[in-house]
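This document opens with one chain alone, in structure tokens, the form predicted alone.
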Amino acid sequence: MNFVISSTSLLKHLQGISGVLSTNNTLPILDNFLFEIVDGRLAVSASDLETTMRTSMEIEAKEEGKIAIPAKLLLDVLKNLPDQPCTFSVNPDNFAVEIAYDNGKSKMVGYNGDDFPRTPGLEQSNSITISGEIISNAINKTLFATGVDDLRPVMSGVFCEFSPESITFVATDAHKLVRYTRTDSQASGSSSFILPKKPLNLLKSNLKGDEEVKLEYNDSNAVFTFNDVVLVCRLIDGKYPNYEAVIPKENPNVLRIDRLQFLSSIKRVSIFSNKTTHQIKLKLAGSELSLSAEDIDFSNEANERLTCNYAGDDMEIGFNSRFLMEMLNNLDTSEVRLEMSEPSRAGLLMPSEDNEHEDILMLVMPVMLNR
């Protein structure tokens, strides 16, 4: 099995899928890329059993075949080569791989391609086509709010809810929650599933934003197809918590404020907050917002005042400053609004201006204030 390919083109494709590779694989074969040639096209796959990513490209090849090539070694070779054609020669008897280039060649031992785990097929699947930009936005807006608790795996992923009216993505770790809804993409029927964090990060780094993404899914797996990449991932098994139940419906106290001004102020004040609770206090009265933080152990404290547009009763409420900063960093409007009911109930942060096709709601749980 011999083929010729540009070193830069191959490196670019391999780097796109190399994020799947895991450092602690249970099967040694998973430390390799699987190269398969069919009908003059080269398909390269990487897998960690839970997630498999495949990319394909046109090449010069007279025969078909498959071989597993050590991933780290191959990436290191290609990174140090200038752009030039590389000739790969594979000996099918002992799986030896030789790479010839302008001024030399390198040899390595590959493995039998048949030993590489097969990609699961999708039976009885549904499908939906979504623009890459919408998926990128949904991942960027929700991924930071996912949990890291191994005991609650369902909360470590992003919950996707598709209906004929809209598509919704939800992430929560029990302290904060993000719900991102788009009405300009719809599915033919109603369905829901939980996508793990790793494939979402891989999607984020491979999407350019201007492509169409075909998403196929059934009860156990999801397949994303876009550009020349196919990503297959196993879904998280389990029932997602009823997130609608925790979103407070009556929130008469509404604060409107410039997002960047609010974010800068929280960053400065939070430097003086307690290092375990990261608590900052918001005191709202009339058109003035006072932010304060103190760390009693070290006698550190900071106070700032901001003018704002506030409608509601005077109140004092405490929040974890890190959660507020993450949320404000992931919104992109110039003004935001914070809706609250009382100091012991969750606050809702959202863009001030409504977007025609996009609805973002971020919920943050309060921190009990020290009296």
Given for the second form:
Amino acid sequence: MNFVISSTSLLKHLQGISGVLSTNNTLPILDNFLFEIVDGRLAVSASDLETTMRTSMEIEAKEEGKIAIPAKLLLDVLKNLPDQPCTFSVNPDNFAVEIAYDNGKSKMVGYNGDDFPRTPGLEQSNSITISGEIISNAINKTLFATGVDDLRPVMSGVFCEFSPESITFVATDAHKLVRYTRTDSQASGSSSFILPKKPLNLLKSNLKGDEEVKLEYNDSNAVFTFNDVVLVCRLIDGKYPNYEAVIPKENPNVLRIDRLQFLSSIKRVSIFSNKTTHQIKLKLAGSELSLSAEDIDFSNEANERLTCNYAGDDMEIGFNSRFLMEMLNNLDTSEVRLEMSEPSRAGLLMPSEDNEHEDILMLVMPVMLNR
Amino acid sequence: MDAFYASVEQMDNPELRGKPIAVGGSKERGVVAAASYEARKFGVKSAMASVIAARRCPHLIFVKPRFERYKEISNQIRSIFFDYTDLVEPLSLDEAFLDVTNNKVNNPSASLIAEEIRIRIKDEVGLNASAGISINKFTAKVASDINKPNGQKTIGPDEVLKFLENLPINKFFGVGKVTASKMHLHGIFTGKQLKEQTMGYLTRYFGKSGQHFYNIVRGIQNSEVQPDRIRKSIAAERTFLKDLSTEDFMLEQLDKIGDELEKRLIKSNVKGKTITVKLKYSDFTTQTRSKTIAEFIHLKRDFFPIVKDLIYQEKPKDSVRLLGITLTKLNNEADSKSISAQLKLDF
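Now that you have shown the form predicted alone, what about the form predicted in complex with its partner chain?
Let us now look at the entire complex, which starts with that chain.
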């Protein structure tokens, strides 16, 4: 099996899927890219058994075939080659791979392509087409709120819920929660599943925003098809917590504030907060918001005052400053709204202005003060 | 207490009196937990492999340990302590620190109190005890070894510095075989030589304990006698008759160790965040693998999957003679409380 391909074009495709490669694979063959030539197109796959990504490109080739090529070696050599055509020659008997380029050639030993694990076929699947912009926005807005708890694997992923009216993405680690809903994209029926972090990160880095993404899914797997990429991933098995039930409905204390001002004030004050709790205190009285933090162990403290638009009772509430910063960083509007009820109940953070097709709700649990 | 386990056995069984005995397993893999003074004459020491002990002392009698009984006696002795002070910090079943600065019997002499306690232990329990009396825990502990067995030693405030200067480095409490040989490499053989080193030098080569050494040799130790010492870890481990070579056999054993650990965790009513698996290989090198999770756990069904992951995470480099599971970052530590002030969603 022989083929010719531009070094930079191949590298670009390989880098797109190289995020799938895992450093602690159980099967040695998974440290390879699978190269397959069918009908004059080259398809390259990478897999860690949970997630598989395939990219394809036009090439010059006379015959068809497949071979697994050591991923790290190949990436390293391509990274160091200026743009030029490379000729790959594969010996089907001993799986030796030779790459010939302007200055010389390199040789390595691959594996039989037939030994590469097959990607699961998708039976009885549903399908929906969503714009890449919506998916990448949804990932950006939710991924940071996912948990890392091995005991609650469902919370380590993003929950996707499709209905004829809207599509919703939810992430939570039990301290904070994000619900991102789009009404400009719908599904024909109702369904839901949980996507793991890794494929979401891969989607995030591969989506350009202007493409249409075809998503097919069943109970165990999901397949994303866009541009010349196919991403297949296993879904997280389990029941997602009833997130709607924890979103408080009555929140009479409403703070409206400039997002960037609020964010930079929290950033400064939190420098002086306790290094394990990252706790800061918000004190609301009249139209003034005071932020304060202290670290008793080191006698560090900081206080700032901001003018704001506040309607509600005077109150003091504590939050983990890291959570607030992450959330404020992931909103885009110039003004945000923080709705609260009591110092022991969740605060809701959302953009001040409503967007026609997009609804973002972020929720953060407070830290108890005076303890 | 002097040769505690062995003395208890000799007390309970008159046939063993005056004979060299070792408490511990006699089998191939057994270890001596305690040796009577008769056995010590032959060079039998605690923590020695039973096989070696039997070689050194062919008449050695091995006695199976009865921990319930030791615990019972330990409690008896502790109740004597409590007649003098409430500030009792148990170090093990047979050792404790007592702060008698203000005592219940209004006796201003710590040496006399120690004597009285030792007499009472002899009369009421029937065992010999040794005591060390000094200005801090460290010096008292070192002093208690000087007139062992059945003796006591007082190191008064004006004698402390001189005493520590003349003390060989391996007699320092907290300096074991490894640290001692490291100290020797640095030319430190006595307290005096230790005292000549700067704090910077000691912390550079001995880390955190360097600071501790710097202080104790100057008679400075500000650690109070803590009646209820906070537990920092809970562990269960097991040595096997035969080395285990496959992960499946290891998991089978870890399963039993996990049951035991769960029992201990429930009994002490604590939960922990860091799970550590300890593997001691047939060449006696030890490896630990650990993982910290976000939640405090104490049930086997929660920690065992992590133990499994840790075992499969990397191939054991040799066959294994001992396995153990430890839980640390317990929820009784001070800073864990401030973290729990973070409220959670009610899922």
